[in-house]
Structure formats: structure tokens, C-alpha cells
Amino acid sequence: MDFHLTEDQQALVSALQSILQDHGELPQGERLSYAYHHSGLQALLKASGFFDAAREMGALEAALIVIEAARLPVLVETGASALVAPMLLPANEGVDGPVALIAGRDLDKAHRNLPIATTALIDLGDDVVVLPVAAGAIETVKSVLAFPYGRFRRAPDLGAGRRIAGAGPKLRQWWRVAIAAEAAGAADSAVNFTVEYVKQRHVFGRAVGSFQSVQHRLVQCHAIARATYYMALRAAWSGESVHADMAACYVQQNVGRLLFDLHQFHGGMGVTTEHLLHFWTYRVRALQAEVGGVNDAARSVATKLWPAPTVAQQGRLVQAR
């Protein structure tokens, strides 16, 4: 079943996909990097009113923002700018972005899009720290995944920051919708790319996507996509926070899945710089392990729709016994 969006919706999505399309190429000496942010289109989402989308019309818009930045193969941080600081910080106040999202325990690791950040939003599990980050603050570390990592050159001061407390859970909560959507887009463009990769390719005289098998595995490449697609949109219009542990516990679990196939019709190339298609698996691949990964993810869905029972209710079941 296919769902269609609201007039409102479509001329939200024609507008940003016609910057998109206009600013979105990635710089010829930056096809062999393994990630590349694209600061002046960042500036232009955010002159245009696209971060405030969340506000102005609601989260499953800003979802919609989310997804279709996340199908190029240049960065621009829409997930925690557009969709959980709006969603999680009152009416009345923002953030300066690009933002990037870390969980209190591993403050002293390397966290995606923290070098391009201005703001970090710190998960302390019951309260959050809403920290800027000061100029030269951070080292930046490299690394394979398609986001630029970096860490705090030393312990950063919580103090300084504006502690919210009891907004952990809804953190969580919207940082998971935000990595479904952030797959959502960058799966869909990497099964579409590979798509007319093996149209081209050839083996045995015969194109690699005229085989059945090949075929059959790219639908099921395309399943996983399309699934994260609508329950990251699920999990933001219904703001229920069971439906944003599935979205991500759904794209967490099947990212190996969706790389392995994607990366074999690619000959293997495609887990080198040879080819674009690495800006968006690799994208994936780093979403796979935040905010706890698959098991965290799970564990929460569980606790939600089966709650463990009250004592009363132990003891009811004990003397149905």
C-alpha cells in the first residue's frame, strides 16, 4: 500500500528537493572523501525556514525534511537541527545548528557531526544538557562513516550548559525517529544507485541485473528502505515513542542485510571511495549503533507493549494458580 501526502506536504517536499537539486552535487575533489558537509547549503535550509518546519507545521514535515537531505551524497545536518531540537526544546527557544546529539556516557569518544556542531544535546539518561560548542573545542577523528567525527579535546563542562530535566526519554524518543528518517533517504538512494549500477554492468555477456536472483535481492533492498521510510513517518505523526523504538529497531537490524547486497552488485567496489555509493551505506552503518543500536532499541519496545508486572498482579497470578 502506497500513502500519499498532503497538498501541504508535496509543496514542502517540491520546494526543498528544487534546492536540493540545485546545490546538492558533491564537489568534484571531494568524490574520494568519506564524507563531505555541505555548510552553504546547511546556511540556505536554514535561511529558507526548513528548520522550523517542526513548529510551523509539524514532526512528520520535518521527518519529510530529514529524509530527502539524507538521499544525497553531501551532508547537511537535518536530523537533530530540524527534527529533535524543535521537537524536544520548548516553543519559545532554539538552538544554533548544525546540532549534534551524545549520549552522556561516552562523552569522551568520537561522536558524528560533532566538528561542524555548534550545539550538542547530551543524553544523561534522566535530564539533558543542552551544551554550545566553543571554537576549537573539538579534535576532529577520522573516519570510514559517511559523517564527520570528532571528540572533545578535554572533559567538557556540563555546568555551562542548560540542564532540562526529565527530557532524556523524549530525546531518545526523536533522536530514533530522526535515525530512521536519516536511513530512510540515504537506503532509498543507495538501492536507486544501485539499481543503474547493474543496468550497466555487465558479466557473461549479459547485464548483472537481468539476473533473477540479483533482482529478487535488490526488491527485498528496496523492502527495507521502503519499510524505514513509512515507519519513520509512522513513528513522527503519531509522536508515540513505542513507534520510534520500531522505526529504529527495524533499520538497526537490517542495515547488514541491506549493505551486504548492495555492496556485492557493486563488485566490492563499493565499500571503497571508488564510488558514490559509500556516502550513503556508510551513513547507514554509523546510525546502526546509536542511541544503544538494535538491542536497546528492542529492549524498549518490549518493556513498552509488555510491561513487567505489578505486584498485585504477581499476586493475583499466583492464587490463579
Given for the second form:
Amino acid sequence: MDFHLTEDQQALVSALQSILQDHGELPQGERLSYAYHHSGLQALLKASGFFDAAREMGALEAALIVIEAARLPVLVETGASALVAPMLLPANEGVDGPVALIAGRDLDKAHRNLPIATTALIDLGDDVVVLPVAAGAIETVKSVLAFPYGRFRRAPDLGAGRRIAGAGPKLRQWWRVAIAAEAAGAADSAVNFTVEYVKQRHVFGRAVGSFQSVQHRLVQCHAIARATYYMALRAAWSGESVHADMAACYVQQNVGRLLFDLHQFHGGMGVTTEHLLHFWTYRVRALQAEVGGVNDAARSVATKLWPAPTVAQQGRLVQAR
Amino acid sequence: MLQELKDLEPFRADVRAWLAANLPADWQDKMRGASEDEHVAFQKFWFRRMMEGGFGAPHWPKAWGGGGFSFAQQIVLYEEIARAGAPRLILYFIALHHVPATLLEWGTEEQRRRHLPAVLSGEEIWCQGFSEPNAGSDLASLRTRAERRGDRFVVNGQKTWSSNAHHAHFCLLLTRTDPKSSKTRGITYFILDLKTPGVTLRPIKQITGASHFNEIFLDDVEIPAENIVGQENNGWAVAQSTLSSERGLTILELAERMRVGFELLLSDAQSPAPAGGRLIDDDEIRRRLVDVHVRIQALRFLVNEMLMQVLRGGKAGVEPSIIKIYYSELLRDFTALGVTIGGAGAQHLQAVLMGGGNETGYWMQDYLYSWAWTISGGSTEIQKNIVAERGLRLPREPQPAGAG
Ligand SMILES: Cc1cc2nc3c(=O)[nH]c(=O)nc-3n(C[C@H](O)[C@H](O)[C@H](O)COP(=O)(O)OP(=O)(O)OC[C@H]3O[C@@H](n4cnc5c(N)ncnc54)[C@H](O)[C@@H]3O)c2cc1C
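The form predicted together with the partner chain is what I want next, because the block you gave corresponds to the form predicted on its own; please supply it.
Below is the whole assembly, all chains and molecules, this chain first.
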């Protein structure tokens, strides 16, 4: 595939960027928070039609929206409502966002974005349940990760939702694309933020960023963020589930080193919540654990790419030796 | 050393019995999620209890009320403290290590008499005021200004990252007295009473959610000249004594605690796996557990080797730096595995064990806190420079110096 954006895609991204720039600022009073969901911006993006891009333009365009939105320190929920839900549900069955994505086997645990969600997509393995989330049904759970987390006060009645038979694999596929897209945008911002910091921070009469030991590791962080971006775009473009697995696997595997180095190069600043960095890195950290984490993603890649050889193949191998 | 340690078996039995009799069995339940006040009260209680038992200040000379323990005795003591899962005396860390190392080498008799007994009574908590917003790794670029006015100094400036300053009574303070001298010259070391007018603290919020360190603002703070430690403008040399006290047996205690903490990790790994079976049945988890387990043993070898050298009367050289790098990276991988094993449940805020070690079983907090270990006490990058230049004798990068 060609990663060069088309004119339409370019226009979409520019239009989105200008809205994000004008409206995506973190309020001063929220600078020390762990997460700040910007509901005004969420509504604005919806009114401006960005959540319809998946249906009107395609999954790749929706992924671009997720990536751009994730560059902000403030949170807008786009992964599930702009990408996963439209790719999963028929056009006439659209849902209201924000949307929470939920692993059915952990139903009683806390889930990302549930306190702000109006709809939950629940992965039951084979099937998916689309469940409206009633106001008051959710209690917020405190977390240091940069998303709102909440759990159902009472076990939800899954019968009250719409059950889509056989949609589980497709949900997990687009969930993984959304993870990679969101991580790509957030990681890129975190890397850029750190690059700026090490240029300005001086020790021993020179910029921290002038030490090669720092430069080399930042280059690796940059490469991880870029690679995640391309992997996410490819998975969105091809619609192949194995590409989604690879994209999620890649970023979930590499998050650890990314987070550590970016915080490390901030020195003492890096262990505080007083410096914005955590708004991006803690989001990436949260995404690291979803859809079974790197283990499940890696297994899925291996199973799809390298299924056990058939008897005939095995015979040929023996002959070849 | 082995023979020496063997000879200490009766001593070990004494310590073990004393801990069994004196350590409140429910201390972890009480301190999990405890308030700051409860935490301070319990630290005081436990320190006094340890002092009564004769174990509170093992490395202090007997003449100053300490245990005067041999090196081998201290090794045994810390092994037993870790084994018993006793609290870390975190609030007294600076008072017990940095203060005697500094005052016994550089302090006046009057300063020693004023402060050392007060520390051992549990009354005095201390903090370290070295780092500044623009002086961390490059500590010698510090700018907090102290100007002489007769027999007093007037101090203006800002310190930062000062651990537990909000509980402390006194501060080990580095200032610049001669602004014309650059870097390591023209620095003066003071004892600062934190109740002095003009001292303001601001707690800094950490990535774990807690606020254990602070900014210290100093506005026209008056310090009497008799509070200088060492000589005027000679503070850099004094600071080296303070800093070297960080790198002794504390790492042995941490290494031992990690060995004990591993049992917690191992037991969590017995939990059911999402896809059936136990987590430890998974090859990847098994491999990571073994990796951590082996590295804990290697850490202990590194620490032992360093202790033996010191025991034989040698200098530790670059070993403390190697051990700090090794420990902090291991702690990060250890706690990251904890987060993996903890699964979704490890992601949310839980009650923190106040006064616990670095492996409390609340893995997300332990993991995030592990990041502080690669920065505080001289960052990993600085330690690696030290090892490269002084150990491997590679050509130098700029002059390193670290604090706190
Ligand atoms: C939990 C915690 C507790 C602390 N407690 C205290 C305390 O009680 N009292 C006190 O005075 N201080 C304390 N400190 C401060 C600590 O000493 C400093 O944070 C540390 O020295 C680093 O300084 P800095 O934060 O200014 O980072 P900087 O010096 O700005 O470093 C930024 C980055 O640059 C890297 N870097 C710097 N120099 C080089 C080089 N030559 N080559 C390659 N990379 C380099 C660093 O490793 C780091 O990654 C504490 C810090 C922490 C995290």
C-alpha cells in the first residue's frame, strides 16, 4: 500500500486538525488530573460528521481520525465510536457514542470509557451484545491510567441488548486496529513532547538531547511510534484480521520501553503528573492490556500465519529434506 | 566472610526471635491505605521499638548511641528484617544515613550533640535539599543563594524533589555563597531548621498519585553561621560524604526484600489464567518469572562481592553504580511482570502499603514507583557514565555529579 494520503484524506485530516487545535486545549484546572474527557469537543466532532467517516469514506479514514484525536492531551473517544462500531454494525443500526468496548469475561471488572459511554459493545467470544448504558448504571473507578474507568453497579442484563451472532472476531479485529491507531497518535505526541523537552533542558552546559545515549534511545522511540502508525493504517486499509493482530501485537510489545525512556529523559519531572507527558503515555499503557494483550495478539498472528501443516505438506517437507 | 556469618547464627536467632515478638503481626493490614498521620505515627513507633531492641541504628557508633554492629552483623540484621517483612524506616532514611555520615565527618561537636541523640530518640526527621529545578544530574550548577550578614546568612532560592520534607524538622541544604566561583567551588552546606520564617513547601504530585516529595521555597530565610557544616565555600566536599552514605547496606536490604517479594509474585502467578489453567502454566510467564528469579540471585552476588571488598578494607569503586543500575532495571522488569500477572485488576487505584518495600503486591503502583529508582540517587545514565569512565576507563563525557 501507498502511505501517502490522498487529497481527500489530506483534507479530512487538515479539517480535523484545525478543530482539534482550536478546541482541544486542556483546561488549566485539569493539568494535574489523570484523565480529562472533553465532552464539548466530543460533541463538536460528532456534529461535524467525523464519526460518519468510516461509513462514508472508509476504515482508513476513520483510523486517521482516531490517530489525530489521540495526539491531544485531552481525551475524545473516537476509537470505538468512529472506527469499531461503524465497522461492526450495519449502517441503519448506528449507535450513539461515546462507546465502551468490553471483554465479556471481565464484565464485573472496571472498563475503559464506561463512565462516559452511552453504549457498550460487549465481546462474548462468538457473539457481541450492543447494550445501551443507562445513566446511573455505572460507578466510576479511580485509576491512574489516563482514561475514565468505571464498572457496572449491578451485573447488566445482556438480554436487554441487541445480540449480533458471530460478530466477536470482527469486534476484536477492529478493536485491535483502534488500539494501534490510538496508541500511534498518543505515542507520537509523547515522543515529540520529550524531544522538545530534551532540547530545552540543559545539564553540564549542554542540552540533554545532545548526549548520544539519549539520542539513540529517542530515535528508537520515534521508530516505534512511526511503525505503529503504519501498522495501524495498513490494518485499517486491508481489513485483514491478521494485520490488526500484528498492529496491536507490535505496539503492545513495545510500549514498555517507550514509556520508560520517555519518562526517564524527563528526570524528576518524569515521575510527576505535573508535566502533561502522562496524558499520552498512560493512555498507551492502558491500551497495552486490552483484547488479551500482546500474548493473545501474538498467538493469533502465529495461528493465522502458520497453521499446523497438513499431512500432504508434511510429506513434501520430508521429501525435500 | 562466610565463617564470620556462620559464627553469627546465634545472633541471627536472637534477631529473628526479637522480630517475631515485637513486630505487630497486623501492621500491613493497618498500614495499607493508612493516612499520612497514621503512617508517621507508626514509623515513629516502629523506630523507637527498634531502638529499644538495639536494632534501630546498627551502623552508628556506640559512642553516639548506635549499635556499633560489625558489617557482618548488619548483613544478618537486614536479611532478617527483610525476611520478616518489617516496615522500611523510610521517614528516617536521611536522618539515619545521611545525617551521621555528614556530621561525623564534618560537623562540629556542638552540631553532633545537638542532633545525633535527637535523631535516635525518633524526634527528628530530616530531609535533603540538594536538587533544584535547574540542578539535578548537574548538581554543581545549583543557584540557591546564601549571603553573609554578620554571623547570619540570608538564603533565597528554590529546592525541589525533597523527599518527605513535609514531615521533616531539619534539612541538609546546599547553597551558593560565592556567586563568582562556578560549579563545585563557592558552595556552602547548612543545617536548615524548616520552621524558620520564609520556608514554604509545596507537595509535588507523583505519577503514582501520592505526594512524597516537595518543592522548598526559600525567601529571605535566615540561618545562623554556626549551622554551616564544614567550612564556608567548601560545601561540595561535604556533600560527597552525604552522597556516599546512600550507597552502602541499603542496597542489601533492598535486594533481600526483593527476594522475599518474589514469593508474592510467584504466589500471584498461581492464579487462574483467563484461557484456563494457571498463569504460571503459560510459557511466557514462566520464562519471565525465571528471568527475574535468576537476576535476583545475580543481584545478591553483586552485592555480596561489594560487601566483601569493603569488609576486607577495600574501597567499593564503581560497584555501587553497577549495583544501582542492576537493581533499578531489575525492579522495573519485576514489577512489570507483576502488572502482567495482575491483569485488569492491577490497573486501578488500590490502597498503598505505607512503609512497605518496593514490591508490595499492588503491582501497578510498584511498577510506576520503580521508574523513580532509575532517576533518584543519580540517574541510570549518570551511573553508566561513571562506570564507563572510571570503571572501563573510556574517554570522558562531561563531569557527572548526582544528588538525592
Ligand atoms: C523519587 C525521587 C526522590 C528524590 N529525592 C530527593 C531528595 O530528597 N533530595 C534531593 O535533593 N533530590 C531528590 N531527588 C532528585 C534527584 O536527585 C534528581 O531527580 C536527579 O538527580 C535527576 O535530576 P533531574 O531531575 O534534574 O534530571 P536531569 O538532570 O534534568 O536529567 C534529565 C535526563 O537527562 C539525563 N542525563 C543527564 N545528564 C546526562 C549525561 N551526562 N549523559 C546522558 N544522559 C544524561 C538524565 O539521566 C535524565 O534522564 C529525588 C528524585 C526522585 C525521582
